[in-house]
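This document opens with one chain alone, in structure tokens, the form predicted on its own.
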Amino acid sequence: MARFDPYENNGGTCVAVAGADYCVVAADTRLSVGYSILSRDHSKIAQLADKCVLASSGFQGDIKALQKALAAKELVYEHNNNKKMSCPAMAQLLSNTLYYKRFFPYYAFNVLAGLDTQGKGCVFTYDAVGSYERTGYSAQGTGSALMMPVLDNQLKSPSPLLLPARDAVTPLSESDAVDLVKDVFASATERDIYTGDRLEIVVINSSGTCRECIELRKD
């Protein structure tokens, strides 16, 4: 019997760190159905603004035409205002446009990431019908429950519950962090056959956005 089913998840997954000044964004390029692998070098960020870059994965369909609407509505905004949207800006902007969806929710799980308007690195992790929440760290993704254990042991975020609140970035240097989102990665591919062949890592900070590259597992 034919079953209707608009949805297929290409595997994948997203990492984001935030420290006092910067941020990391990273996810591997692997698109695959399956046990078949239908590309190694498929992108999984995308620049949003400035300093502003969204990390997505589930359903590659689903997230190009998030993309194009975030896209969409950050063009409107520059050209209604004068100005680049902000990152808790887009955060906001994502949570409704998941949530306007959320009867035919668009298939993608996301982290979006970044640094706020006082220079500060953020990270927004979502749900698929917009419910959010701005962390030090997340990650998102096939690979997600091998790399949350050792980020929350390395990184330790405090509780929001503690009053007064406490700042979520991270402790560590920018180059320890880009270290440590290499060494989860590397142990993620061990185990989840969705996540691999290469490393696309970006670093924001107060200079721009820089990106690098480094090799996965291929099997």
Contents of the next structure:
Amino acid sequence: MARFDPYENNGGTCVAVAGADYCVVAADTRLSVGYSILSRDHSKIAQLADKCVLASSGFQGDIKALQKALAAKELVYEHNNNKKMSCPAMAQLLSNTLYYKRFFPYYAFNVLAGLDTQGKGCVFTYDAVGSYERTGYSAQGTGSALMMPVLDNQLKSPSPLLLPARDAVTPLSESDAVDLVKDVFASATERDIYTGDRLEIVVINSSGTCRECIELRKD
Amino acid sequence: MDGFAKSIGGGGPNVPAGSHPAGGSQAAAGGGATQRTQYPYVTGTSVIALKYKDGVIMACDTGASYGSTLRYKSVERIKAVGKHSIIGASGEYSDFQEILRYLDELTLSDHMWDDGNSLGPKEIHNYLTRVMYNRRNKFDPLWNSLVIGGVKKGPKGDEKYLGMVNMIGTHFEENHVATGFGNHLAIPILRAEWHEDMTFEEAVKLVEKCLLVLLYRDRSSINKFQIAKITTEGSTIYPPYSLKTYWGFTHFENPAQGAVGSW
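What's the form predicted in complex with the partner chain like, now that we've got the form predicted on its own?
Let us now look at the entire complex, which starts with that chain.
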């Protein structure tokens, strides 16, 4: 008889793209278990600070616990330091929080994104135990392998291999980046069974945070 | 326990002989030989629920199985919680009883505050999610899938709520939910036929349609159901009743008709 398994993969994909003065974060809203769909309307995006948003896919129980823990730590930070956490600060906190459970990990594949202290777009991408990197764009989750090659090709970001190192943010405009994200989700939805239903897009720029939803294929 | 179960004559759950609580319990730092839940024993099958005009309707059968034996036939798997919610459970029945004890403590403390506020379904759902997740973290889960439904006055008037949480802490809110086999058999029907603001009669008809499919196709379901509803007036758990089933198909009457061979 099968032993109790503390993990399950609830599927879904998350993407973030950083621009010169904006950041686009998107995730589908499908919650699955095995071959069943539990909900077509479940958000994977959490707003941790006004210029900092976390999108996670993986095991939903761990994801919600992680997002809750980070939101609580952010509040404590605000009370202690009389300011909201910046995105790079939250990035380090997330890494530490994940590594703390190195030997019973949060099964969460995260993309943290927002604006840094200079107002430039930033994206941080993680693995389940906290190793992270600041990049110009990233995709995590069941459809990530389908999306990353397209993003590599279409975002026209400077290569990370250049010397001297160049900022990895995309030169595309905000609306072009949003269109590309929509395209990339539509493509992944075709081939990844766990991605679909609805796409939630959050755009962060100097004027604040704006949320948009578009329908995806439901099959 | 394993040997005794087997000696009843092929009844109990198929627990391997001499099963040894592996991994989890021994991994407890300085814990010693504490037992951790490995398998469920007495289990209830699907629970289905949906939102309708006045609140939430929930239904399940009244059976509890011990492996493949139908051990208990009059078990109430839906209970009221506080003034605003009802909870239904599938999975290990003793764990459900434990959860009801936790909820008793919770609702009692809430009542003793005497502050004019009472816990609504959203709060109960959140509390149970934390309980289930924390037990999962200790490798000692409460082996249940829980459905919580209710109505409570909120900033936008009477707000209906329906949510589900499973044994490892996966939780969500939806207009219609089902546990176990219900996920595969009932949810497709609910997705096709549910709509906003159904009347009570329409909701009962839809629920009965799902229960009938589950009765025909789920081996562990029995023909004795309870429907419960929760509205602003409070919760009502109706007395158990049976559904009419039809077995008069021609193929059942003469099953060997088209068969070639000696049997």
